[in-house]
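A single chain, nothing else alongside it, follows as structure tokens in the form predicted alone.
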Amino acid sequence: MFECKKVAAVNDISGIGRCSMTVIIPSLSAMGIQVCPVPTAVLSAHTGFDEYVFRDLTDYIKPALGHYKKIKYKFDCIYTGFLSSEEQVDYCLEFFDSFKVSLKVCDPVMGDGGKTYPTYTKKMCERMIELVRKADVITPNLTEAAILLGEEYQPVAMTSSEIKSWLVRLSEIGPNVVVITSVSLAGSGLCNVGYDKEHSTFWKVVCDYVPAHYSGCGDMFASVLVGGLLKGDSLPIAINRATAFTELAIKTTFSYSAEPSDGIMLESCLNWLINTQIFKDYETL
């Protein structure tokens, strides 16, 4: 009997502005993977808005985990994202420990563009390292990579040797696979880069630059990367697939002059994921 891969997605739900769960669920579903939401918070709109209604769901996560353990439910992947309290880090660690054979993915959502998100404290950022240490795969953007490494965020192009050093240093915290998104790389332009510690291989996929910023791009990239890995993609092909789909959705959104705060228009692009096409190409870094 055929069984879908199952992903426990520990992340928030934002009503306006496509991001987090409203991106994760359709993207992974289009790839034939079942998403089991474990909401960390409910927001009327994502934190890029000047005002939003915020409801913390810390008290929900532990009993939900208890229920899954009681019924002996099996997840193929535990995938953590936006967290709304330090206590949620503890519960995510419990999820990782409770499903030892599951792929453990941490998207260390903390900030972008050199700044942390409004709901993230210094202590929250420090504790994110605990999740990174237990994860198999992490997908920080360049801002989050800098935070994890205690480095100064610099909005300038990095050399290949510099970004390789960052990738290796992040892997030394714990994860076997490190993917850093939105890296400006000297000689290549905007790239997503990855490192496979087991095979000591470095990869990059070059992205076309679009002069706009949309919410949910990191969530979309991480989701498709997770989907690819669960379906058997090698790391470079998974990065390739995630980059191509995210770029397609960004270009589609830009072409319609859509409001950036509404996020990327993924709805008209999901057929691409269903057909499993790949348009980009990967290179060694």
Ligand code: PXL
Given for the second form:
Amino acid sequence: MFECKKVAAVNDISGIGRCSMTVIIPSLSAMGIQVCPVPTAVLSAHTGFDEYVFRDLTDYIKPALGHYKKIKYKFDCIYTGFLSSEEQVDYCLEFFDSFKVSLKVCDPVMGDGGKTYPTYTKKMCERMIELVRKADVITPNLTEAAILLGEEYQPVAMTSSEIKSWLVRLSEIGPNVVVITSVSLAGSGLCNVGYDKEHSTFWKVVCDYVPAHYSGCGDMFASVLVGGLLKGDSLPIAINRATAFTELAIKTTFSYSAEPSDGIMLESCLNWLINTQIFKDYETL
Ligand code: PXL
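Show the form predicted together with the named molecule, please, the one above being the form predicted alone.
What follows is the whole complex; the chain from before opens it.
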């Protein structure tokens, strides 16, 4: 019998603004992967809005995890993202520990553009490193990578050797695969870069700069990367696929002059994920 891969997605659900679960579920579903949502919080809108209703679901996660353990459910991947309390770090660790054969992916969602998101406390950011330590794959943006390394976020182009050293240092915390998004690289421009510790390989996929910022891009990138890896893509091809789709969705959104806080217009692009053969468009870093 055909069984599709199953991903436990530990992330929030935001009613408006297309991010987290409302991006993860359609993206992975389009790739033929089942998403099992483990909501960390329910929000009326993402935290980029001036106002939002926020319901923390910390007390839901532990019994939900208990249920999945009791019935010995098999997840192919545990993929963590936006957390809404410090305690949720403990439950994510317990998820990682309980499903030993699953691919453990941590998108260490904490901030963007040099700033942390308003619901993230200093302590939550400090504790994120515990999840990174146990993950197989991490997908920070440049802001999150800086927080994890205790570095200053600087909105200036980095050299290849600087970003390679960040990738290696992050992998030394634990994960075998590190992908950093939204890196401005001297001589290349905007790119997503990756490192595979086991094979000592560095990769980069260059993307076009679009002068707008939409919520949910990081969630979209990480979801498609996870989907690609679960379907057998090599790391550079998964980065290539995730970059190409995110770039397509960003350019589509920009072309409609859409309101940035409404997030990325993925509905009109999802067929690309279902049908497209990816061009092998990566380079070594
Ligand atoms: O895309 C990251 C994210 C996820 N969830 C919520 C957010 C954000 C970024 O703003 O506010 C609730």
